[in-house]
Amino acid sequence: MSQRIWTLFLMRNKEFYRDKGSLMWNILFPFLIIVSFNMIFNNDQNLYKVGVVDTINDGTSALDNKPVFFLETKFIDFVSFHSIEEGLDKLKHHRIDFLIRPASKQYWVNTPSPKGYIVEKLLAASFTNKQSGFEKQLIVGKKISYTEWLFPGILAMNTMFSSLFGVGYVIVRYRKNGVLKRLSMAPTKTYEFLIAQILSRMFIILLSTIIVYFGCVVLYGFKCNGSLLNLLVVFSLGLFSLISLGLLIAARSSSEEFAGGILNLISLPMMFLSEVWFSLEGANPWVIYVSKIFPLAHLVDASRKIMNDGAGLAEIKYHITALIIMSFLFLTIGSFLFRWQKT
């Protein structure tokens, strides 16, 4: 059995290597995104997010206090927090652009954030003769640049597309071209074929991701504040879950067009709701809940906590557990539904 898996593993790798365009795109695409955002990230969003510590000693809301003109500014999304610690954590990780506490006339701004600088100027411009100025407070701890916050999301997004389309689309093409029909006549069991597909794709994507990671480290000096081994574990779990999802989608379909539509239908919402590009802070609660059903959301959040905060596996056990459960469900259902031939 192990020899047959190894043979299928090598066959799949050779097929991928021969497609030079796909191989180069998997490596170049993340580089292009990082280079682009490093140059133009100042204009990535039009909406500012300002955190307001809104609980004061008498239990009233600080949103009802001054400065009225600033709190009524258009195109600013005000997000309420019940503690300064919670707001500062969001501010350091670019989930909000600015933090204000009207009750004590204090504000915090992440210095590397250009949007935070603009909001600070808007606050100063909102003062009237009857209002005293706010006092700027220092942020304790390491500040994270936007590209450092973005980097784990770009790596995760690239693995998502490579996993879904590299497995799901390929298996549908195999079924359409009769490759699966011929393999079904060989002494190969279903689970052997699926295991070979998963291992092959994981090997390819992990290798290309490692190349991209160290390439960006050399170019931009990105650092992983946590363990690289922990990061590898998280990406491996995330890859396994995403590849299993791709197998589930391709379990029965023999139409490349249909499979491509389903893959896009899943991948695009997953990308936008997993905080790859921007934070969902301040969004409707149901949006946050929906985002947690996607494996990409757990992969992005866990990898950011490791790379930006130096978190250990115990601190991200929720994400690890979610990825394991999702992988088991996707793979189990996909194996049950899998068919070698067109139905």
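Numbering follows the first chain given and starts at 1. Between two forms, the rigid core is the largest collection of C-alphas that superpose within 1.5 Å. Just so we're clear, the structure is a prediction, and the values are computed from it rather than from any experiment. What changes on going to the form predicted together with its partner chain:
- Core-superposed comparison between the two forms: the Cα of S227 travels less than 2 Å.
- If you fit the rigid core between the two forms, you'll see the Cα of P102 move by 2 angstroms or more.
- After superposition on the rigid core, the Cα of P114 moves by 2 Å or more between the two forms.
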Contents of the next structure:
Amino acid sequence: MSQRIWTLFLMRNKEFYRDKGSLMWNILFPFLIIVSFNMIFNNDQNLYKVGVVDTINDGTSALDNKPVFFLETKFIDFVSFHSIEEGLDKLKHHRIDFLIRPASKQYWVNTPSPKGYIVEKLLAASFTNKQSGFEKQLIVGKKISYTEWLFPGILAMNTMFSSLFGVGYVIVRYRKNGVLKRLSMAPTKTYEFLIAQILSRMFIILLSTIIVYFGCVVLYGFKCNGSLLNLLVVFSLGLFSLISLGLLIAARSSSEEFAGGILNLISLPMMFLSEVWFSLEGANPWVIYVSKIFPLAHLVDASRKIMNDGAGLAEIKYHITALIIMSFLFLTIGSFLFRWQKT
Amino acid sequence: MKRPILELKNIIKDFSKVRAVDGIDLSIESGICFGLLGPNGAGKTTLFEVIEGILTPTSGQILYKGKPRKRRFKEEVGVQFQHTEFPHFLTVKETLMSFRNLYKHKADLDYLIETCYLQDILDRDNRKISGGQKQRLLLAVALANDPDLIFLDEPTTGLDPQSRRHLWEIVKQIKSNNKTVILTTHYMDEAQILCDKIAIMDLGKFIAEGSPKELLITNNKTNFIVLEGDVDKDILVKLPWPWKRLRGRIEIYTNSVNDCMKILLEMDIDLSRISARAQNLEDLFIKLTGKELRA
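Moving from the form predicted on its own to the form predicted together with its partner chain:
Up next: the whole complex, starting with the chain shown before.
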């Protein structure tokens, strides 16, 4: 038994690492995303952009001499304009959120703009000096850049695509071109074949993820605030669950087009609803509820908690349990439905 | 008579409303080459897959070495399918070794390489070999477990004449090692050269069974006299034997060549482009099934 699993494991590994295109894509794709996003978001981003219009007689900008309390507000990017027309044009097109001319004590706000509304409130608040009655408390938390927040999500997303398409497509191709039929005539048992596929894919994806992880650590100084071993455990569980889902999808089909459609149908919503790119905080409750049926959501959340917040396994036991249950379900149903040849 | 290695008892295989295999009884003794012939759609591949265990028969019994097939059946048989690819990016040697490693009992690697003439292509990517080389690799994979019983499904289809003869030599060598071979083929010359016994199958049933020689004798050995060109129909109708006009030639079916030649001479027919031959398996096949083999 072990010899057959080992043989099938080696066969699949050789197929993967000798396919240069597939190998490079699996490693380069997450790198490219991280590099691109780091280039886009590497500067501290202010929350609001406010245009300030005023031309003083001596030619200096309004920003140079008006010590208006509002103009000292943090996290607002004040942009100077020399003409009202120029400022209004930018405001009309939502390139800025608010426009103010301190000299004439006028401001303009674009009615549909939520940010403009907030800035208007900030402006109003800057002229009042009332005490709110609330006591101010300070906390200090380590700042996490968007790219650092994104990093575990990108690793998990790459894992998802490699698992679903790497396993799903390959098994469907094997079935279509007769490789599975041929293997079925050897004394290979279904579970031996499935175990070999899972182990091979896990080995390949974990290895490429580790390369990408340490590559980004070297390039951008990303840190894992929790234990690397815990991160490895979570990624292994996530991988196992996603590969099992890939096996389930590929259990019977012999059409690459059909399998591709199903894989896209599952992977795209899973990517968008698993907080890879953006947080679902504030989304409709049913969206958050639906997102929990996806293994990727648990993998992303658990790995972020480890990497960004330094969480231990006990703190993410909900995600671990969910991943184990999903793996068990996917694999059991997938093995039951699995067919060696075209139906 | 040697003990049968394989016995089929009233095998039936239905696909919804279609009966693909209809009550086949068969006994194959060990050490022979058995040929399964039939037109497309006759049920050969279905029968093959039922015997191999890929399909479950609707009814009937299959005995291997006198017992129902169990796990050891897969350990002891070798199969070459008609259309099979191998996992990509493996060399010929890696492919062969990988499949060999799936079995407990393994054939000697050097023997496989030598028998199937793979020496020169061992390091080549299995996707970059010719059709003949691929068939030889498929055959080597089928022999990877040193099987007692080997299934070859149309092993020479699509090969050039040289590659076909190459493969025939390999099959002859396998037979000489006292292995049992069951093959399907569309080539009657192949069946005549390789097979000790054949069965002609049509519409899911065996319509003739025996050695090629027996089949030709029992099915009224006829000779064919072929006249190239055209002959007036009024003359031909006077012949006492059946005849047929076929694409630019006339075929006369007779078991008395001398008499036929004599009559044709008397009719003053030009015999400068005449040929005569004995009935072969292909003629018999068409006679029995009413279908061209390579249609």
